[in-house]
Structure formats: structure tokens, C-alpha cells
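Only one chain comes next, encoded as C-alpha cells, the form predicted alone.
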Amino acid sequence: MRIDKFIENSREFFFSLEVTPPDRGKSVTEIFNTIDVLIPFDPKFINVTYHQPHISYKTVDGKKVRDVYRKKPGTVGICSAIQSRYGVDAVPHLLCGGMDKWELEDTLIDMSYLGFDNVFALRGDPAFGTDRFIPKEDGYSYGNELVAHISRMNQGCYLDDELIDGIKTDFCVGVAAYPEKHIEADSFDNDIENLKKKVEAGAHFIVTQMCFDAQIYLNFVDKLRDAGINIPVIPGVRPLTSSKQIDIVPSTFGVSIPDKLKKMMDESKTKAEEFESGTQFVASLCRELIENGAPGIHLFTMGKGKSAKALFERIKRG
């Protein structure tokens, strides 16, 4: 199922998720405990995120090595799992950081013989340990330039010249959108310029970074437009259950926090009543994105099956 079909066709609100795979050594058995309690919700897809690897240096026999090391890797085959276990429409990440051109193609032309339908685009984040991104050597510096790299697949073009006549893929392409401004952008203006980069490169739909503000994100869509931007735009959110996570979601993820939620968090008294005042407060959220025409909502899950489940059942229960 492409996703800018099935909401072109539909007219129907949904749900999706996104899951993280779990660190090296663990079990996906953890993703699927999350998944199996929000199934019954009938989400429409489930993005699973890449990690581009840790890079360090260390001494060894009085030599400088370079140590290469991704903490979560098997994205692609999580997605194959998920497809397979669930009967969902899998949308695996795919990053421009830690990998060259070449080693990007080979995994989108894996991704296509396992038929997927939908791919995530992003540059990713600066690798770990670092204060901005670089590229690997013959890699791509920007989002826009890997969605370019998938367009040009889809009408059979790959990175070997002598090759005439290649396999069309039909990959629907995603991409990320910051409704309060990606950290690293000059301006608002700038950064929506590079989004419509990517637009214009040929992506099909938008996900957002996580916002809790409706106003923000109706706003957001309403500067899109203006900048000629027409591709359904997903509102991004995630359950917020703990004074915990207010304190750390802002600095983590360059988001802000409305001061109701602050003011419901400072009140409650309890664990159990924070847990009720985030799921109340996020669910009326999600109702407000419902009403003023969202195509759906984009859940992060972060492996918290407990509050997703939460939430679900709040807004279902209206």
C-alpha cells in the first residue's frame, strides 16, 4: 500500500506508529510486545527507524584504529518481520549518514525485492559524538539529494551508467518536517525551503517531528501551502506520562511543551495521576488534529506500549 494512494483514496482518518529497533544483542521481542497491545487499533503503517553507526578511535598495539559500531541495527529486517507477523505495511528509515551512494542503492534495491511500497527519507542526525553531520565519502550531504536517488529509481535510472533500461522501483517516499524548525536551520523560511526541496525531488507525504500544539502544526500546514507545498502533511505525537519526560522531550528534541501540560503535570501528585494528565492532555491533542482535518495521526511509540495503548483508548473513547 503507498501511503500518498491510500490517503488520496480513502478519505479516512488513521493511526500509524513508530517503533526503534531494539540494541544489538536484544530481542525483537520487544517491538512485537509493543505492537501486539496497539494492533487492535488497526494502525495503517509502521515506520521503523535507522541508526547510522557510532564511530570512535582506540589504541591498539600503539596503533590508531577506527572502531565502527551501530548500537540498533536491523531495520530492514525488522520490517520484513512486522510485514510477515502483522499483515502492516512496514515504511523502513533509510539515513544519507554512514553510508556512500552505492551502499544506499544496494539497500533500496533490497528493500524493493522484499516489497516494500514505502521508504522514510532523511539525512539523519550528526553521528554520535559529533556536532554536525558528515557524510561518508561519495555520500549525500542532504535529505533532498537521497529522495532524488529514489526518484530517479522509480523511472528505472541507477547509479551504473552502462546499465540502460533498469527495473522501475515504486517506492512512495516519506520524508521529516519540523513544525517549530529543524535545531541547525537559519531561519523558519529556510528551513521550509529545504523541505520543498525534497518536495520538489519527489516526495509523496510529510511526517512531522513531534508537536504538541495543534495551533503549531495547523499554522505549519497553513506556510506549507503558501510555499506551494501540497503533499499530505502527518502530524507527529508521542504520549506524555512523567514530569520526567516535560523536563527532557524539549532539549532532546528541539520541541516545546504548552504550559497547560506543564501545569496539569505540576498538580498531579502521583505517578498514577501524571500518567492520567499526559494521556488526557495528549488524547484531547490528537481529537483537536482529528477535527481541524489531519489525515491521521503519527504515534511515536518509543517502545512504550503501555501509554500508546493508553492513549488509543482515550481518543477512541472520546
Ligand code: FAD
The other form holds:
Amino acid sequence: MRIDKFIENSREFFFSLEVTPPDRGKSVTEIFNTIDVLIPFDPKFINVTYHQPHISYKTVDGKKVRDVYRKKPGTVGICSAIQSRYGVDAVPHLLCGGMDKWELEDTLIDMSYLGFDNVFALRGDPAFGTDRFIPKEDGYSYGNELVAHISRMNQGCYLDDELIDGIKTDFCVGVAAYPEKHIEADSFDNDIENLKKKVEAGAHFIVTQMCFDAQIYLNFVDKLRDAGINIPVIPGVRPLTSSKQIDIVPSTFGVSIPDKLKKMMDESKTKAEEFESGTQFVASLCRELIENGAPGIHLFTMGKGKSAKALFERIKRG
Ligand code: FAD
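Same protein, the form predicted together with ligand FAD this time rather than the form predicted alone?
What follows is the entire complex, opening with the chain shown before.
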């Protein structure tokens, strides 16, 4: 199921999920345990995040050696496992970070052989322990370049110069956007111009960074429409169930927390009350998004099936 076509044809409000691969050496059942409790809410697709390698240094025989390893491998395999276990479309993420063009293309070829209709194309954050994004040699610096690569494959063009008439892939491409501006962008308008480059390169739908204020999302969509960006914009939402998360989320994700939510958390006396307050707040946010025409809600599960389930129940209850 191509997500753009699904949204165009169904016009019915939907939920989708986002899950993260387990750490190297851990079991995929961690993900299944999260999805098992959320499947009754009928998610239309499930995104699986991609993670670039960690770079660290260790000393071997007295010499400093660069150590590169991927802490959370398995995105493509997990997507395949999700599709066969649940019969729900899985959407693999793919990052410029840590891969050159050939490695990206090889991964996209795997994805097309496995029958994925959608791929979510990202640049990625600066590598762990660094403060600036540095592409791999012969890699891409920005998301729009990866989207353009996928669009070329959709036209049957691959990196191999001699291959002029390759199989045309048919990927529907999703990209990220930031209703409160990407942390590195020097202005909101520049960030939107850069988002437009991804759309012009061939992106078909957008999922936003998590947002805790429906008005911020709605204003953002208006700005995108004014800028001539007309593809679907699905708001990203995450459960917020503890005051600790309220402290961490803004600096980690570059998003703001409304005063009302802070107050509700401050007034909660126990962990159970915090859980209830956060769930109540995010559920009414979701209802506001639905009532104001968001095509669906994309839920970052953060590996927490219990809080995501409580949130869905609360939304449904009204
Ligand atoms: P880009 O679109 O390339 O933008 C990055 C920055 O560069 C922005 O400031 C933009 O304004 C600027 N820019 C873009 N294009 C140009 C250009 N052509 N010229 C000059 N400046 C430009 N991270 C992961 O590691 N794995 C994941 O699976 C993952 N999933 C995500 C899912 C969603 C829904 C979201 C919102 C984010 C996700 N992220 C993930 C985080 C993401 O990788 C980071 O936010 C990253 O810093 C930016 O990625 P991007 O694709 O949005 O970058």
C-alpha cells in the first residue's frame, strides 16, 4: 500500500506507529511486545527507524583505534518480520548518515526486492559524539539528495552508468519536517525552503517531528501550503507520561512543551497521576488534530506499548 495513495483514496482518519530496532544482540520480540498491544487499534503502517554507526576510539596494543559499529542494526529485516507477522505495511527509514551512495542504493534494492512500497528518507543527525553532520565519502549531505536518488531509481536509473534501462522501482517516499524548525536551520523560512527541495526531489508525504500543540501543527501546515508544498503532512505525536520526560524532550528533540502540560504534571502527586495527566493531555491534543483535519496521527511509540495503548484508549473513549 502506497501511503500517498492510501491517504488520497481513503480520506478516513488513521493511526500509524513508529518503532525502534532493539540494541545489537537483543531480541526482536521487544518490538513485537510493543506492537502486539497496539495492533487492536488498527495501525495502517508501522515505521521502523534507522540508526547510523557510533564512532568511538579504543586502545589496542597501545595504539588508538577507531571503532565504528552500528548499535541498532536490523531495520530492513524487522520491517520484513513485521509485514509477515502482522500483515501491516512496514516503512523502513533510511539515512544518508554513515553510508555512501552505493550502500544506500544497495539497501534500496533490498527494500524493493522485499516488496516495500514506502521508504522514509532522512539525512540523520550528526554522528554520536560529534556536533556537525559529516557525510561519508561519496555520500549525501542532505535529505533532498537521497530523495532524488530514490526518484531516479523510480525512473529506472541506477548508479551504474552502463545501466540505463533498469527496473523502475515504485517507492512512495516520506520525509521529515519540523513545525518548530529544525535545530540546525538558521531561520524557519530557510527550513521550509529546504523542505521544499525534498518535495521537489520527489517526496510524496511528510511526517512531522513530535508536536504538543495542535495550533503549532496547523500554522505549520498553512505555511507549507503558502510555500506551495501540497503533499500530506501527518503530525508526529508521542506519549508523555512523566515529569522526567517533560524535562528531557525539549532539548533532545528541539520542541516546546505547553505551559498547561507542565502545570498538569506539576500538580500530579504520584507517578500514576503523572501518567494519567500526560495521557489525558496528549489524547486531547490528538482529538484536536483529528477535528482540525490532520490526515492521521503518527505515534512515536518510544518502545512503550503500555503508554501508547493507554493513549489510544483515551482517544477512542473521547
Ligand atoms: P534534512 O532535510 O537534510 O535537513 C537537515 C538540516 O539541513 C535542516 O536544518 C535543513 O534546513 C538543512 N537543509 C536541508 N537541505 C538543505 C540543502 N539542500 N542545503 C542547505 N541546507 C539544507 N533520525 C535517525 O537517526 N533515524 C531515524 O530513523 C529518524 N527518524 C525520524 C523520523 C521523523 C518523523 C523525524 C521528524 C525525525 C527523524 N530522525 C531520525 C531525526 C532526523 O534524522 C534529524 O532530525 C536530522 O537532524 C535531520 O534529518 P532530515 O532528513 O530532516 O534532514
